[in-house]
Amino acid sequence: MKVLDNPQTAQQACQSWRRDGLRIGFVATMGALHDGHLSLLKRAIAENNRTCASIFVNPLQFDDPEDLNTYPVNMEEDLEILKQHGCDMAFSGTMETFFPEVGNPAMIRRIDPGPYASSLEGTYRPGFFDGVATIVDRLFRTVGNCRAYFGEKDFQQTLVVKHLSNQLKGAGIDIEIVVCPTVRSKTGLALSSRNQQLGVVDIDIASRIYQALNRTQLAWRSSVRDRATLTRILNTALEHPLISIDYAEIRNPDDWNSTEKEMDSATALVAARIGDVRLIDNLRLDQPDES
């Protein structure tokens, strides 16, 4: 596996692959890799000729400096995991190498994240999606034409990234966004790098998030289509003295900003804090019952 420490060299490697007629799969990460990341990598490997991954903890998407400081980092371990699982190239960088045209990081031009960023995560994490769009724009420009793999757990982020990929087509950069299913632990907890910060008791409490999502889905399958009723069921199922809810809402995944009362399709989305750890999750309510 090639290990590169700046995006300029990574860009050259990707250009060389494309000149050889090879299709590239790309997985963007902030490290602290887990099985969720590896599910993206495995699919990228299966569907492409070459696969690369980025590891960069992006300061632009952290509104809380303490959150940035406590984010788990283990570059050597992450690189070994990627190598063992067949990744062809991994690259990292610094703010200065990702944005060499800007001497002062404060002067970096923020990318407009588009219409999907104005609520939920956008409300509770001001500037978050600006930061995501800004670094993902630079990552996409580094890798160039590719398939890029993202997890459904960050559902709102996938909408922002899809919007960004459509904007980049105007610059001649063709990024196909592939959204992959959420990977969960045995208790149903969506895998996240932040889970490393949870204690044993916290993990048990956190599993209630998925239970609440499932309870809401059961209501949908019982023909409940009223947004207010579904929202009430979701919030009631989340009630626990150690769970602090940022939001628990129902959205139409095909019409994000719709205010319809009777839903034709729906996704339940939750952001909650357990102690100092903030977790997000979601579940498409109208997906088929596989039982």
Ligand code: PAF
Given for the second form:
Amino acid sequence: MKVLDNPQTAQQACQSWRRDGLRIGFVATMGALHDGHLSLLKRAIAENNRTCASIFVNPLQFDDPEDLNTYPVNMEEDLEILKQHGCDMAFSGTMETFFPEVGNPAMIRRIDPGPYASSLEGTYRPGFFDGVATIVDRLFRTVGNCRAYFGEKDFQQTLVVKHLSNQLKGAGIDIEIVVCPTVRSKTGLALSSRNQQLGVVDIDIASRIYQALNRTQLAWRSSVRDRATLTRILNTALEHPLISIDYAEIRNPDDWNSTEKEMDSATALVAARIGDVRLIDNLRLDQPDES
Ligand code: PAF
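The block above covers the form predicted alone; next, return the form predicted together with ligand PAF.
Below is the whole assembly, all chains and molecules, this chain first.
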């Protein structure tokens, strides 16, 4: 596996693959890799001729400096995992090498994350999607035409990156976004790099998020379609003295900003804090079991 610590050399490697007629699969990560990332990587490897992954903890998407400082970093281990699983190239960079045209990172022009970014995560993490869109735009411009793999756990992020890929078409860059199912632990907890920060008891409590999503899906399956009722069921199922809910909402995944009362398509989305650890998860209510 090629390991490149500069986006410019990564760009050249991707250009050279494309010149050879090879189709590229791309997985963007902030490192601290887990089985969720590996499911994206495996799919990228299966569906393309070459696969590359980026590892970069993007400061632009952290509104809380403490959150950035405590974000897990295991570069050596991550590179080994990528190599073992057959990734062809891994690249990283610094703010200076990702944005060489800007002397001072504070001056970086933020990319507008578009119409899907203004609620839920956008409300609770101001500036988060601007930061995601700004780095993902840079990553997409580095890799160039490719298929890019993202996890459904970050459902709102998948809407934002789909919007971004549509914008990039105008610049002649063709990124096909592939959304892959959420990978869960045995107890149903959605895998996340942040799970490393949970204690044993917290993991047990965190698993209640998936139980609450399932409870809401059961209601959907017994023909509840009223948004307010589904929202109440979700919130009630989340009640626990150690779970602090940021949001627990029902949205139409195909019409994100709609406010219809009776839903014909629905996803339940949750963001909650267990102690200092913030977790997000979601479940499509109108689809068969994930397993
Ligand atoms: O989902 C993530 O890990 C990050 O938001 C991403 C897409 C790598 C951008 O930093």
